[in-house]
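Next up: a single chain in structure tokens, the form predicted on its own.
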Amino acid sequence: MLKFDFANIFNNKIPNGINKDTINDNKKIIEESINNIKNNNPGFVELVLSRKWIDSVLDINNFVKSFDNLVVIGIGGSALGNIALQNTLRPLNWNNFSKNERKGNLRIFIIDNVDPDYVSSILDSIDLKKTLFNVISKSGSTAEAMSNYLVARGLIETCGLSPRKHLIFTTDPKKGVLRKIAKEENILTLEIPENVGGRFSVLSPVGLLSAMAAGINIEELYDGAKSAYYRTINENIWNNPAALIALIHFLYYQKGRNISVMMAYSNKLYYLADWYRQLWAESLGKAYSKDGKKIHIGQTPVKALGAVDQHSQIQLYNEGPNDKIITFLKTESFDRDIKIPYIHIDENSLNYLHGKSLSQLLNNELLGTETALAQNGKPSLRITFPKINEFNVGEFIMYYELATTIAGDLFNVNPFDQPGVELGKKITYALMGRNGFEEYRPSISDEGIEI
């Protein structure tokens, strides 16, 4: 199970900080929010309390494992969850493993942008005959995902392969162009639950298919997520990580700390910070409150990697403005470790490293950074993974999805919509010549300077 340390949140050196009485003063609104979750389970909770979605993926295991490569085509929530699961739970050089080393599991490639150099680099790395493409779009109208689908399908057809044998669509259960094509061409589909938005969909078939394909234990992901859910709805605030995360960030936002940094001291955990960044930003950055008042609210999430960003960001965090709250991610157990050898033993500036391990150095760097921030009056909390495994990652995902939901109540915004994303999509459609979106085409001004 994950371990949470909130001691540095209540540091008396923090200017305009919070204390335990402040937490207790907000117990009622937290209890109301948790009761609302308990009585009206959000879609992302319903996912893990049912066998429907996980079984829909397990049922096609044999078909999926008949390939060597899986290429996921999606963007935003359709990609970031896949990226987080793959990089957190598989070796970072997984795609370089031989088939025997992978024990029959697939190499996983995720196309999450329309940069032609990037897309080409992935398509050049695969044998199409041995590749399954998973196209993920709930609406079936996402410009980026659908463009890359058309590119991939064009290659499949050019090679004389059957699209039906090399495609899976993960999409809306009833509507959308992918659902229509799937029915017409008998293409295998997985469903995205109607009540689950993209950024909350990692534990749906959206993320589960690539996880299963790579040999990740998706049952354990669900077990961890359920453990976090039951703890959240049954524990009081002081034993409730999701509630504390939400309330602490809300209270510090009110005190001007409008940036939330998640700093992972593990290259693997860094991708969870990437996933968190979308979840927190898109859910809580809103122009209007639930009751229609214009508020322009939201806490900006930033990802950082220790020890790398000690040499690029920590100067700012320590001595810059008091506008940040920091979450550290730590692992107690790395899959491998490296001892530092006894070389240059006569050099006093190096001999303190001799015989130590890289994991020891990295975790001491975390402690040093955390302590320095505390001494400089900067609030932080720490989440420790005893081991980076499926159960603990499932816990992490559910805790943060629940924390985001509770934070939505505290900020009085709807955490499940994203109206600020839609206008840019419509303008893009207009610029690309899509029928019905002409009114969104921007007028081109002659004013301005282009160098």
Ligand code: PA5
Contents of the next structure:
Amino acid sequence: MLKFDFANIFNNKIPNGINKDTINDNKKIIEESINNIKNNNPGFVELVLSRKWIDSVLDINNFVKSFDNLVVIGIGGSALGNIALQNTLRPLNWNNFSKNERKGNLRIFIIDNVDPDYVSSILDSIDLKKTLFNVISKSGSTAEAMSNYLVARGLIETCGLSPRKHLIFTTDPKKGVLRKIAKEENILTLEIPENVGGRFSVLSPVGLLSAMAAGINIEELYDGAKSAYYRTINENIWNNPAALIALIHFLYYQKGRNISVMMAYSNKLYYLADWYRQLWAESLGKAYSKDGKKIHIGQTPVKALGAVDQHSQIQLYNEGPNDKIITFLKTESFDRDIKIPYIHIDENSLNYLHGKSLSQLLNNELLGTETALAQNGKPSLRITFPKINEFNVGEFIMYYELATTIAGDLFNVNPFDQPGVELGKKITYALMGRNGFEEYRPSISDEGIEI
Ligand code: PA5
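Structure of the form predicted in complex with the ligand (previous: the form predicted on its own):
Let's see the whole complex now, leading with the same chain.
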């Protein structure tokens, strides 16, 4: 189970900080928000309270495991959850393992951009005959996902392979071009439930298929997520991580802390910070309040990696403006550890390292950074993973999806839409010559000034 430490949030060195009374004063609005979640389970909660979605991927386990590679094609909420699950729950060099070492599970590649160098580098490294492509798009229309689908399909056809045997779509149950093609060509599909948006979809077939393909225990992911949900709806605010995370971020935002840094002291957990970045940004960064007032609100999420960013960001966090609240992610148990050897034993400046482990150094660096920030009056909280496993990652995902929903009520915005993404998409369609989008084509003067 995850452990949460909020002590440095209530540190009295923080200028214009918050105290425990401030939390108690907001109990009512938090209770209302949680009751709302309890009474009208959001789609991302419904997912984990049913076996339907787990079963939908387990049903095709044998088909999936007949391949050696799975290439996921998607972007945003259709990719970031997959990337997070793969990198937190599999060794970071998983794709270099032999099939034996992978115990028959698949190598996983996730194509979430249309940079041709990047796409080619992935497509060049796989044997198409042994590859299944999972095209994920809720809308079935996103330009990046659709073009990478066409590229992949072009290759499949050029190699004389049957697209139907190498493709599986994950998309809306009714709408979109992927659904249409799947019906026409009898291509295997998985559903993204209508009431689950991209960035809340990691525990739907969006993330479950690649997780299962890589041998991740998806039942335990769900167990962790369910335990986080039940704790959130049953516990009072002081024993309620999702509610506290939402409330302290909101309260500090009101006090000018408009940046939320998530700093992971683990390369694996860093991918959760990446997933969080989209969730917090797209859900809470809004022009209008729920009641239609122009508010331009939102807290900018930033990801950071310890110890690397101690040598890049920490100067700013310690001494720069009072505009940040920081969340540290820590693990108490790495999969592997490395002892620092006794070399140069007479060197005074090195012998404090001899015989220590890298994990010990990293976690002491975390403690050092956290303590320095506290002494400088900067608020932070810490989330500890006793181990990075499926249960704890499932918990983390659900806590943050719930915290984002509660924060939506506090910030008074709809956390489930993203109207600000639409205009850029439409202009891109116009620039690429898509029919019906001509009016969005920028005029010459909008196209920039090159010097
Ligand atoms: O969270 C979201 O809704 C977005 O980030 C989408 O996931 C992203 O735009 C991709 O959309 P789609 O799955 O429709 O291709």
